[in-house]
Each structure stands twice: as C-alpha cells, then as structure tokens.
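Have a look below at one chain only, the form predicted alone, in structure tokens format.
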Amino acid sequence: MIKLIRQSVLPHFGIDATEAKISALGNGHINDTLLVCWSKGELVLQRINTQVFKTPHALVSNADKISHHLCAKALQQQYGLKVVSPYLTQDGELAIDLGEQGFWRAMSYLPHSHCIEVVKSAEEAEIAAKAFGHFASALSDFDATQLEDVIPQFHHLPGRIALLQQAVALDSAKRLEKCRYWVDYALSQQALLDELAEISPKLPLRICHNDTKINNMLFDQRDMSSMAIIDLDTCMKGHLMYDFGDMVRTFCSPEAEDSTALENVKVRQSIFAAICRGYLSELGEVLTEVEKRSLWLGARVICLMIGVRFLTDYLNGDVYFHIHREGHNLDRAANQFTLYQSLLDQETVLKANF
C-alpha cells in the first residue's frame, strides 16, 4: 500500500513522495488511516473503506461542512476546541477516487495530540464528555437535514436485530452453535425495543457524532486538557442519546471492548456519573425534556446495539469490522452484551445521576 500511496495519491495533494515519511495511524475499525510527514508539513490520509461507506463523497461533504460551521463558531468564540479540517488536492477537490486502487482524502494533522483506549479515571471521563457536548452544543443550531445519510438507519435497533435474525437463519459461516447463548440472549429484550418504539418519536434531529468513542476525543498531551473531536465520518442527523449511549459504552468498562476477562466487565458508576456532569454541563440548556429524559435508554440501546452487529458480523464471517484474531467479533459481542447486563443490574444508582 505504501508503494500505492508515494505513486498515486501523494502526487495529488503536491507532495514529494520521495521525502515523505509513511506511518500507520490510530486503529480504528474500517478505514485506513495513516500519517504522512515532510518537509513543508504533515497531515493525515485515509482511504474510506466503501464497502461500508457507499457514498464516500457525501462522507467527505458532511465533514467539510461541519468544519466550516465550528471555524466559523470559533472565530466567534462560540468553540473551544480545534478543527480539524480538509485538506484539499491541487485541483481544490475533498478527496481524490482512484477506483479499484481506493477513494482517499487528507485531513489536516494536530501537533502535540494524544488519544486513550481505556478510560483511567472519572477526570479523563468528564473531560472528555463535556468536550463532545461542547461538540453537541455547537452544532445546535446547524440544520441536521444538511447532511446526508452515509450509512442509512446506523443507529436503528429493530433493523440491527432484523439483520441478526436474517444471519442467524442463514448461518452462512456455520458458526450459530458456537454463539448460540448469546444469540438468544440478544432476541430476548423485546421490552427495550418496545420502549425505544415509544420515545424515538419524540425526539428532535440533530446532528450527532455518532462514534462518541474515547478515542475520538483527542487530548493534549501536554495537559491532558481536551483538544478535538475527530472522525467525523458518522456525523449525520439523529438523536443525542445515541452519543451519549456511545461515551457510557466506551468509557465505563475498565476493559477494552474485545477483552475476554468478562468478570472485569462492568459499567464503574464514577465513571458513568463523570459522564452525566461532563455531558450535560455543555448541553443542559439545549436538550429538551424528553431528551434528557431518554439518556438512559440511548445507554442501554447502544451496548445492546453493538453487541448485536459484533455478533452478526461473527456470524456472517467478519465481513464489515477489521479482526486480529479467530472469534474476534465474538468476544467483542460478548463483552458488550455484558456491559449491557451491567448496566441493567445497576439501573436505580445510576439514574439517579440525571
């Protein structure tokens, strides 16, 4: 891929590729994403994975314009935190699509920057939470139908549990025996899709994050004080409790997603209350009643829902997440099906934090 890169897609953001230093970059799940070094600067380059995301030029159109609304806000001293904005080919262009060799943007680069994969302590937790919703709040008033949809219904559990159904019925891996435990277990909580048919109407459009992950929060590594929202790829319209489902998902567990120590893996309740104070002390004033009020089901919604696609990718083959190991995606579904239980068996002390 490097070779790919020096004679193909460097050239088209005028950078000399023999001077340029090729690094691998974070480890996310679907794209690949590298840092590019020289002489003159440095900057990050992705290729989108288009399997999973169909549309890459709206991807890179909804993240354009979400960083002209927050530079915008910044000047106006509305944001505090750094953009991280497009950088554009010589032929001014968001990204270039070199077909079957890959579609590829660039992205500028932030100095000094740091991210963490496992939450330390209740001050990294509310930190980080009150910088994506002061994310959140910035956005308030962008109109949420300006975005186009890259992934169509990400965040919709009936069509998660649908396609869990339909991959169970065709078991085209032949793996349904060795995660038939939690098979059942996830087609077991009809009562929470009851409640989620119930409030989903009810709440607003906005534009959310949609991969509130701690990674996705960049630290200063020189304070440690918050310094961007990154990976916009998932921005699209839809409601908040998703994002603070996806923090309460990813902070609260002192393991890692794919851990296999299961007995370790629980919601820690200073961490879930950090997020509670971090989150609403940007968005307080902008969530509607009911919007605060669906905080917890976006929670138990999200753990479930993760769980579900894990399992489901297990199932179909490991076709839609990246895996390092055999049964990967079932040890992520696992592991998210018990935070999930987690956070039904400490259901009173923890919404007692809204």
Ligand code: GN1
The other form holds:
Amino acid sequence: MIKLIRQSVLPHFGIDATEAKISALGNGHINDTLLVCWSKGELVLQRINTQVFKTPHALVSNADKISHHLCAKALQQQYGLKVVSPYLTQDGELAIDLGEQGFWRAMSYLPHSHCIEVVKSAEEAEIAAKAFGHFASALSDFDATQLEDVIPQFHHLPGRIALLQQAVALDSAKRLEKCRYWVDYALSQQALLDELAEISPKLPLRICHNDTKINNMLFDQRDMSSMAIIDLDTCMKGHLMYDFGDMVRTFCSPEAEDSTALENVKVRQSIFAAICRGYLSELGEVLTEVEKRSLWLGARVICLMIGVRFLTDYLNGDVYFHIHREGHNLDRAANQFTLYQSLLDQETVLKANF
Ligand code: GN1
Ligand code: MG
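Any chance you could show the form predicted together with this ligand after that form predicted alone?
And the full complex, kicking off with our chain again.
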C-alpha cells in the first residue's frame, strides 16, 4: 500500500513522495488511516472503506460541512476545541477517487495530540465527556437537512438483530456452534427492544457524532486537556442517547473492547458518574427531559448493539470489521455483552446519577 500511496496518491495532494515518511495511525476497524510527514508538514491520509461507506463523496462532504460550522463557531468564541479540516487535493477537491486503488482523503494533523484507548481516571472521563458534549452543543443549531445519511439505520437495534438472525440462519462460515451461547444471550433481550420502541419516537433528531469512542477525543499531551473531536465519518441525524451510550461503552470498562479477560470487564461506577457530569455540564440546558431520561437506555442499547454487530460479523466470516487474530470478532462480542450485563447488574446505582 505504501508504494501505491507514494506513486498514485500523494502527488494528487501536491506532496513530494520521495521525501514523505508514512506510518500507520490509530486503531480504526473500517478505514485505513496513515500519518504522512514531509518537509512542509504533516497530514492524516485515509483510504475510505467503500464496502462500508457506499457513498464516500457524501461522507467527505458531510465532514467538510461540519468542520466549517465548527470553525465558524470557534471564530465566535462558541467552540473551544480544535477543528480537523480537510486537506484539499491540488484540484481543490475533498478526495481523490482512484477506483480499484481506493478512495482517498486527507485531513490536517494536530501536533501534540494524544489519544488513549482505556480511561484511567474519572478526571479523564469527565474531560472527554465534556468535550463530546461541547461538540454536540456547538452543532445544536446546524441544519440537519444538510447531512446525508452515509449509513442508513446505523444505530438501529431491531435492524441489527434482524441481521444477526439472518447470519444465524445462513451460518455461512460454519461458526454457529462456537458462539451459540452468545447468540441466545443476544436474542433474549426483547425487553430492551420494547423499551426502545416506546421511547424513540419521543426523542428529537439532532446531529450526532455516532462514534464517541474514547480514542476519538484527542487530548493535548502537554497537559491532558481536551484538544479535539475527530472521526466525523458517521456524523448524522440521530438520538444523542447513542453518543452518551458509546462513551459509557468505551470509557467505563478497565479493559479494551477486545480483551478476553472477561472477569475484569465491568462498568466502573466512578467513570459512569464522571461521564454524566461532563456531558450534562455542556448539554444540560439543551436536552429535553425525555432525552435526559433516555441516556440510560442509550447506554444499554449501544453496548448490546455493538455486541450484536461483532457477533454477526463473526458469523458472516469477518467481512465488516478489520480483525487481527482468529476469533477476534467473537472476543469483541463476548467482551461487549459482558459489559452490557454489568450495566444491567448495576442499574440501581448507575441510574441514581440522573
Ligand atoms: C467502527 O472504525 P472505527 O473504529 O472508527 C464502527 C463503529 C463501532 C466501532 C467499534 C462505520 O469504528 O460503529 O462502534 O468500530 N464504525 C462503523 O469499535 O461501522
Ligand atoms: Mg469511526
């Protein structure tokens, strides 16, 4: 891939490939992300996975509109984080489509930025949750009709369950016997689907980030303050309970999402409380009462849903998420279902935060 980048991609961005240093960046499961350093600067280069993002032009256009809005807010002193902006091709385009050789885009790189994979303290959690809340608040006056749904029904639990049932019926990779326990577990959560069907229609549609993982909030490595929200790929209309839920999912466990040490996978109450404090400090005035009450639902739905998605991909033969070892998607699913169960087990204590 490096040869391809040097020969066919970097020239479109006006970068002298002979002197560029290229290295892998981040931990994404879908796109390929690289850091490119050359004499005049640094940038983030990304090959969009067009199997997953079927309308990549819409993706880069969405991200561009959002970064414009945030830059305008920053100029009015209403947005205090840094904004990642597109780095245009020499023809002034947001991306370059090389057909078989990929769909490429570039973005500014933020020096001194630092991302973490596992939250170590309540303080870190509160800082990150406040940053995601600040992001949502700055987008609360953005015209939602400007954004295209790059992945329709992205956070749609009934649809995800239906896809799991299809994968079970097909069992195309002949793996069902290896994961029957988790399939039965996932399909036994009807009560959550019922609760969701009742609450969802009462929630306003807002601009959501839709991937509020801890590693999508960059800290400033000099003082560990918040620096920027990144990965605008899935910014779409939706319900904010899911952004809250993805923070709970990725901040609360002391283990990474693919850890097999299931005995350690649990929701840390102090981190959960810190997420509530940080997020509501920015959005307390924006959210409706029903939205506030929906946050607890969003946490459970997101944890169950990602477990369902990993399990489905395991059954389908690992066609969606990048994997790095055999059984990786099953490990991820088991981990996330364990985290979901930990939420249920601590319901009374956790709900007292709202
Ligand atoms: C994927 O590629 P990445 O890490 O940004 C996925 C998210 C999942 C996440 C699980 C488009 O995000 O929905 O929550 O993995 N993105 C897409 O870690 O499916
Ligand atoms: Mg993402």
